[in-house]
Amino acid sequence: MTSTSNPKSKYNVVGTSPIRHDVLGRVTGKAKYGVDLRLTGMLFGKTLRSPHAHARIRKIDTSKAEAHPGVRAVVTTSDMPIVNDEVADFGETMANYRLLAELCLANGKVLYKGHAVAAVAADDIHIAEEALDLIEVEYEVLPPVLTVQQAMAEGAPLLHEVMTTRDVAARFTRGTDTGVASNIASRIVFQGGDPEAAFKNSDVVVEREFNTKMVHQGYIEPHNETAFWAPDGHLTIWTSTQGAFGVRTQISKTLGLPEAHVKVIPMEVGGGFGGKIRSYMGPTAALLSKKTGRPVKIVMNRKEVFESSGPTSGSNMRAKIGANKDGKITAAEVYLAYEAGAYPGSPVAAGASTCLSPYNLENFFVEGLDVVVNKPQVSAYRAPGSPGAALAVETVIDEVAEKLGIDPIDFRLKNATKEGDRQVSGVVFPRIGCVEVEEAIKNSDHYNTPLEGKNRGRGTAMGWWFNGGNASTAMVTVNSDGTVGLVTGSVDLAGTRTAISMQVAEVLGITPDEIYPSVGDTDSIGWTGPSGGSRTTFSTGIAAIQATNLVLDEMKKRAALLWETQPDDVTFENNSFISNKNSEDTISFKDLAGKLMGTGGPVSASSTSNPTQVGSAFGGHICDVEVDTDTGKVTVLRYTALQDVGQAAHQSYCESQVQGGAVQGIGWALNEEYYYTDDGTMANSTFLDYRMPTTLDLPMIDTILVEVPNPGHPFGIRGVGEVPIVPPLAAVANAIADAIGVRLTELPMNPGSILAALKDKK
């Protein structure tokens, strides 16, 4: 690996890398995951799930199982709450929570195979397998649609009979019995200028059709939840998720509980990327417990991660694109129908806001269905829905500069969108690094290296991201030997309790190692917004950045005390207090920290942030690879990523996020697929047979960091975490594209799909 940046930080610990809070508890195995929580009593769930990918539940009947020795409770939809219909947001996807009710179990039909239909709690985790055998479920089987193609197709099977299309503004809300029942949850619409004329007037006009298939997260943790409902009626659920406090909205919206008698403790998680955002078991885990007056821990085997648990959307695309001989994009249409799964929610409307933002255009209409198929239903995948649409435009652009005979760089940067200019969705763009991203691919070593070999080829792409904002709490505490508490709402994922612990000392002028950073629970602290969607940085940190400047209010109010003064009299720099008065007087932080009990006792504060000047990123990509045209094999021989990251908050932590989006979307690229029967069940449903990349497939991944500073953070920082895995998908496409001259549209790009390609070109 190696790595590129702009020149040293102008900040004394922002822009380090200091070693992580948490290392010592990852490598050594103590850190306490869901799965590994112990309660005294705990029981041990596990849920019978539906061998059919579309069905009529009949009737079901647990009797036997819940006299079987061992078995203290058994729960099915019956157990349920009604829950009405309403709408919520989990910070990067939308949900609707009599949806998820039904996700937890299914009431009336099943919709997928994996659906969960009833669970168990016993004495251990072999007794409760014993009784899923026990449990008698009859169905009425029903045909599945298992792509939007056929779930679009006249005369379709329907998976919810009341459900009709509605526009964005109304998504995921159920349709009524008045209109035309349909597959299609919701369509959202951008359009500008006049796009039909604009392409009868181009000198280039590419358009291609492009399918996906479903991909996985890849997180190697299973999903875990365990519940105790206590007899006051209040209830705590341990689980390893993205975001405590969704988790708890979830639940006690699902359950009929007011929000303050659940409280939801997270545990340490390993691996996310989106798909734990929401809850699959913890209201099923809250029922056994309220039964049984015992706590109960449910977790996930690795069959039912992949079957019942949210992938992201398969899809088919379409993309057109013109230009004129100067090389400058005339039009843009865009059409994508994203898989949702059983329910509706697919990201089909951030794949139509981000797919053209790298460019500036007039004239352009980008289409998006959100439909339902008989699948689970879809999560949030690190920078949801933008990778696919990328795919499309990035390597129809790819194809127009090669028509015109323009370097695929030089004709992004003619078209390039700067500050000013506005996104499809209306939304002007504020300080970004799109040009900047694009010129330093244009000046880096891998570009201008030349590449040479039979079958090789050279392969860019842009993305871009949003980044997200939403609100988040921090709390900080002096402690009397100058050390200082941090606690936030935010689960750390990949080392923000060390990131936002940075910003506290830069801000106090003292060392990460001065900071003790946690993660509290619903209870110990305010609302906080999940981990994910690039905002943990940036929002949890502008929070931290707060309150730490209301602590160092306080202090100064202190010193002032010490020297009979008034707090206006006193700054803070260097680590320490001053005088205006007198310059004689200065106490270090340390110091002063030492004296708060006599001074009016501990100082602590706490904030919240709530930004809206977020900061969105681009990246590029540039891919080399090869390919074995006997055998289908594409091996990737260098590959470097590039990406705007306003300022580096934690320099390792920067690259190590570009690197792992990077290899998870070649992943995608090359080999990852959701492979279903025509009966709707999944056939690779294993590690052995879910082909992700690991050290053997790839080469180091080189990081270039570009800093455009975001005016929306005191120091800069934009969200890193999503956009690199936006334009590998095209970054490998393009380059096979050069080593073999065929364009593959289908995913993944497989030695059999490669071989297919090779023969219909022959």
Contents of the next structure:
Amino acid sequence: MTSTSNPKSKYNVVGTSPIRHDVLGRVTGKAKYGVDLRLTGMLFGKTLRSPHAHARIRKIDTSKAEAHPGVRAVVTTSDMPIVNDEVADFGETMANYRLLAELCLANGKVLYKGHAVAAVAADDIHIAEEALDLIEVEYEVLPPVLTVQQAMAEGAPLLHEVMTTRDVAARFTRGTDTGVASNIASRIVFQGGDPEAAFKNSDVVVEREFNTKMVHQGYIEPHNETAFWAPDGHLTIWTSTQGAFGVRTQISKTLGLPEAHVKVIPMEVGGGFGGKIRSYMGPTAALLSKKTGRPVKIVMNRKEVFESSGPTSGSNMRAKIGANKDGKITAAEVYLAYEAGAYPGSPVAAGASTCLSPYNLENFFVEGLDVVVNKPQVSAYRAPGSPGAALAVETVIDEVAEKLGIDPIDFRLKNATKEGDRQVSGVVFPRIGCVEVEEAIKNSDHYNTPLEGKNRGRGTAMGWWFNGGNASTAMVTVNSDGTVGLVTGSVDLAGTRTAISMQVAEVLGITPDEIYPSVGDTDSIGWTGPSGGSRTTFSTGIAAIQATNLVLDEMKKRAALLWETQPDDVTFENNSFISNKNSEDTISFKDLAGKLMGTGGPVSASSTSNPTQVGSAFGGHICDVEVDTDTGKVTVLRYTALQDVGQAAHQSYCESQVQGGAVQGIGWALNEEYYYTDDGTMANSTFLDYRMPTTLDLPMIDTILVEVPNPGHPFGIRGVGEVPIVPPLAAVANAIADAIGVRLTELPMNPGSILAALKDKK
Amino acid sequence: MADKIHVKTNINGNDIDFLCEPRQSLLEVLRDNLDMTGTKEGCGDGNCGACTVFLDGRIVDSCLVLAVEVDGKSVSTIEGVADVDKLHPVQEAFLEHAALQCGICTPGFIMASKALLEREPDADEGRIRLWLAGNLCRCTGYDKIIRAVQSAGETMQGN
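Having seen the form predicted alone, could you give me the form predicted together with the partner chain?
The complete assembly is shown below, putting the previous chain first.
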């Protein structure tokens, strides 16, 4: 429920649940998403995609397509400039611009089924589709590798003849080249203490191997990009993206244009979850526009979204955990091999960094491998890399607790990580809420309500994720009626216009509906990282607070001018400026806003943030299931998601983020998978067969917001969006184990795999 | 290319005629020919419900209806749900209950929910979940959507 007050919050605005600024357009169909854009003279583009998972392109003949009535242009890789190797940080993933150019239009080789080979611009979409059939491509088909095991096998076909394995020391670093040609793009290791010796001296040791499949973010709006290359050489891109500035950089690098000649206008985004950071069709649309002199719009269909955008990794993993009878963990060893897809860049380093974070460990060894396979290149997906690794660790933790006869939450509390403890990556935790979340689980109604009934079980799991810092820009302007304009470079995926406005309103002592927020394009606001990494409300919020404080500093000067005193003698509190010299000199923010023109002119301020003290957040989930042992169907009976959100910014949307993440995780656990045939074809590239949760599959998702303030934010706000997808995979698996006494180690845990596991048990 | 066909229909209470190719879906004509982009395309094959509209009072996935089929019929879309100065109770409830994040599925959910509540304003949680199972939302986990629809039902019953 929306509400403009919250008696539990110590703030007036922060922590309440006002109605979102942008929501009216979304319930009336008026909001303009990228797919809704229509420009005068616009052409429709369509992409020809590889029918093979791995092949060399011998020849492309586009002449028949070009001659088709209504076709205005065709492009292939020969229209792309040569792009040099250069690695860039995309906020949540690393990428090489040369390879990103190849991702947009294959160069010499296709590396997955669905890889873009050519594109057409035509008068309408049907003509463009007809023209694709007229493009003749000669392929030399090569054997594909589809799993990390296949890719790492002796003599496996190499995707990239020039690629060698890199040893990496930390997330977002390039590491050193080992010189070994392989499908393993990189290897990361974290180690501490002496795990070998510690395992030998343990009372209980559990080790299991896990396999998971590629899954997709599943946003409902397909990828879309519209380009207009003006005759003066300036290129404009309209797109549903999580980060306009990253798209600008990618497109300028791949097309060899000065960055200032590319303007990216972010449209409303119909879901992203990490998958809409990279540009897939922008360079192609731009080249088609350059050839035709007209705007060109390209929209993926659903099959293309599945086969040709960036899902997240399937994996092969092992987790080994030892403990003593007193409930102390002795050692942990984790092996993660993640599918990168066709090009390097799986989130394995993040999985390795995060999976043991709920535990304070002396002895550990974590190894992560980034492995290329003939599948689409993975992109970020909500806490990228963490949910899979958490499945491995959190189910083994549950099994160790079971063997020790200790309540799984008591076991976690005995080993819980606290402020000052070191993560496996070596980073020291600031103030965190791991213990608070675990205690909240123990005190929850759900955990204290016995679960009865045959084939029913309860599972719990923890999860941890960083809050991205990254840079943001915000601009605050004061209107003469006392309202305030706010422009950010952060794209609003799910209510951040309001969550950031609330922080400005809190500083000014006004209401959120007196703030008018908008999202700037790359020419109108300073550089801002993508909306991802649980950073927008946190980091862009800091930029907005700073800009607001700059506005207040200037307005103090104006008040001082009115009262013939010094700015230092003016304070601002409770929505009013007050003179320290004369208590009768007070003026409200609104009244002073009306006097700005007479005291020196308009007031506005811009500020940037690049927070280093970024914090992080823990979540813990409780899941009750019932397993139908005849059909193998798992029904989620009750689900409670707890999370340390720091000071909740917008209460209702914090709950909603937690609910949405939990449900994506439930889908991942029970049903979702890229189902591949041996030749590398995804056999289930529709929403009918790629089975995301529906209303019928779920109960209400209860949330408990645990609020341990983040010392790195003026109001204590933490990033919220990603953590909730981390625990569900393991929470569901642990619940199924409790229900039927079998530990499943393969995802998805769909009816077929449940029945197979039950059969093995007998 | 086949000749275009002249279609006479009524959309949101207004008599409208348009020319379309026989292969064009109702969804494509609404969005690309008539610039009514409130109806969304999520999949194009009837599996997500984002393109839900009313056709002669019944809800359909407009991606599965050919535009030529609406000749002589009436169509209602998300653009026709609110009055000029007043939202429909379902829209009001989606606002109040924070029942959306990105909002791309919202027009479809509002059309489907409206269809249910006009017949059964007292629909309970189970009934609502069954009715809305053809509409996919990836952001919310459905909890707040279900609560919003329940609340809109209460409003429509005059409670």
